[in-house]
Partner chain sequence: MTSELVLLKAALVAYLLAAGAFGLFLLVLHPISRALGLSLLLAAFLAHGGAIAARSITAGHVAVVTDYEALSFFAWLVVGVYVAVELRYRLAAVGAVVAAFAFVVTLGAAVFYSGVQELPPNLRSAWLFVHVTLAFLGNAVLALAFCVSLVYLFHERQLKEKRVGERMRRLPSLETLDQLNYRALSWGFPLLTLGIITGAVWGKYSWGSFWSWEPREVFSLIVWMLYAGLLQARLVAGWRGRRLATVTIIGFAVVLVSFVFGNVFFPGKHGGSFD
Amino acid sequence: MARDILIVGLSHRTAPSAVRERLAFPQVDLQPALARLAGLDGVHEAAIVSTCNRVEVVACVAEDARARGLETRISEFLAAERNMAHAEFAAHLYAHSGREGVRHLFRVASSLDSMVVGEPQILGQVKDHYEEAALAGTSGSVLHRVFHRAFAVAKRVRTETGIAGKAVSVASSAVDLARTIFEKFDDKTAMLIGAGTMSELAARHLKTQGVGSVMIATRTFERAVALARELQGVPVPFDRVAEYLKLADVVIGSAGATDYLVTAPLVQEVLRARKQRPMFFIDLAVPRNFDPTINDLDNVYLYDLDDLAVAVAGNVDEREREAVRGEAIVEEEVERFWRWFESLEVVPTIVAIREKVEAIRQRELEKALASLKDQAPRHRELLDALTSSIVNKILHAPIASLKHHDGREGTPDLVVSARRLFDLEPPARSPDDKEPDKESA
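Would you be able to provide this chain's structure on its own in the form predicted together with the partner chain?
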């Protein structure tokens, strides 16, 4: 095969959050990084998926690229982009290619590989990162297809299995944990530092569990005010978090920041002011907002995303069955995609075009002969030779062009176009495949 799909990256399964948070790509860096990534030798198309829990390069590559050390070049690329020493994360990297790679992407988009299996945010994050690649012009027809299939698979898994319904989000597991520390919630105060989807969710959970009040501090005060109105909370200026911290029993961090917003000395001071009443810190941010050493302080409990994943794992059993059904859907879809992907090969496409046209010629030839009153054998020979010659002349240019492009940049685009022009749909196209096809665009 001339092309392959390759995924190189690391995730919460292989790397601690300290590594993940340093390797994660801020959105502003994506466009230039994608351009450099696509420039690597052997890379035809490329996208970067970067969330709090994973950093992955998804690429369509030359078939022999792995053999020629592309994996290493990609991990060196990551090191250079993120200013890290290669050795700092190399041990955490994985690489999947072929069906394995497609399966991985489908599982990621379907939230089967998530920290909290079934959590809905990941699909949106994958979509956003695919769009970045489309914007950068580094995605072509293969990535277009594989990502859109991934979105469709995610949709199927969500609607056909109970994963999403039973999903215990990180947010609610954080609230469960708060219950093992605090007996009553009505005299407790929660504080949000930064407002991400997950921390908002956690705040809502706390609210339904009857938490006394919620303070909200975001970098832009307007956002805090708006959210406070929604949650019936109190907005707090971001630069005065330290002063208000002593009022908070549960502190949820999800602010974008390069340094710790809450340090151990600050918490010690706060604890003195609150007469050592316990505090529960939930760090949902990557990079983290709270200094990990505050967990060592008496009466302070700190959980970050990794810890919460472990807490969530307690309920995994009941979701396991649904996840197995999700995996079955993924398998089915991987096979389907793979048939399409293989059909992108030049030779089978040429064969398919020839077969299709030959079938038309034969059909029309029979029709014409049937309508002839005088069916002399030489008529058949003549018509046969004539139609063959026309067909071959017409097909010569497209087939020559396909052969000429075999193995070059942009072949899939050409093959896809050819298949569309000759109406050679990829095998087993699904009826639910409703996304607009832009392969030839």
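Could the form predicted on its own be given as well, to go with the form predicted together with the partner chain?
Only one chain is given; partner chains and other molecules are left out.
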């Protein structure tokens, strides 16, 4: 039976978070839901991709399933599974089929459709959800091929473009800026003044980049102790920040305060104690924690939220430019996959034509031989060879044409025509269904 690829779902582009979070599938619910999804009429294979930014059903379906209302049945399935009224999310849904479906999956896996283009988490999430479908037994050769191709496309986009090359979050951008000051982090010490979300993220980024040690100073010392334990750092009493400041190469501020916590005179004293070794200040607080005039001091580099926003915007622009190159890779890979997909019916059609015509030949040969009297074995051999030769010559042109068009534009129409001309039943599963080639893995 001819097949198609269909994706039905919603994402951050079409639905608010309140809708997405209600429609999301916890991992524990995935496999039972997949079993019910695969039971829908017209669905041959199915997977569910559910993250904080999207919920999508990815299915291999009967070619006419969409025309028979499968989109509606899938959306009703989502409503029933998540105990939501269909009307609450129907307006946010989209559907992609055929090449568009393949293109969409490739773009999702490559992070070209993400809220932050180039973020790395989505590929791992897509892999995890495909594994759930594989464990549930609802993925077959087509989804195996299209998902593994999507993983390979994502790798190409990541390695052949700069889509993930520059930071696009405030925290990671701050660390990137610090790298312009310090060649390495392993011999450097960071200090957190306050423990806001962004400063904590920046500290975690610094730890992943190998910063030597981290000091944490918050007004609630217990909070400093707890965070220091998480980051393998050192808690510092808030009223002793000035004393410990001389040990810090990178200082991140996010404390609530009405006055500057670090002033220019204090930093001048600290620099003398440090023998003028450079210091990098990141002010993430509103109102600001650090006196802006400290940026005028030699060997001091100060960035606030406005500076980081400019850096992030520039990096986003660069990622968007690199994304154009990623889109070209996706287009190339979509066509490559689609040639394979369209070729699925060619081999079983050729086999079916040969089997049907051979059955007719054998039947008619037996009738002819039965009517002959005193037939010698030699006569049987001659008639068998003659009829076999005639059949092969008649079939040569149509089979050569099918092979020649295998995977090219128009292949499905040619297969349908061939099956009609030879009055064939719908094809059995393709040999490719049983043994996807190594390229797909």
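Numbering follows the first chain given and starts at 1. The shown structure was predicted, so the numbers you read here are calculated from the model rather than taken from an experiment. So that the term is clear: the rigid core is the largest set of C-alpha atoms that superpose within 1.5 Å between two forms.
Relative to the superposed core, residue 133 shifts its CA atom by less than 2 Å between these two forms. Superposition on the rigid core between these two forms places the CA atom of residue 388 2 Å or more away from its counterpart.
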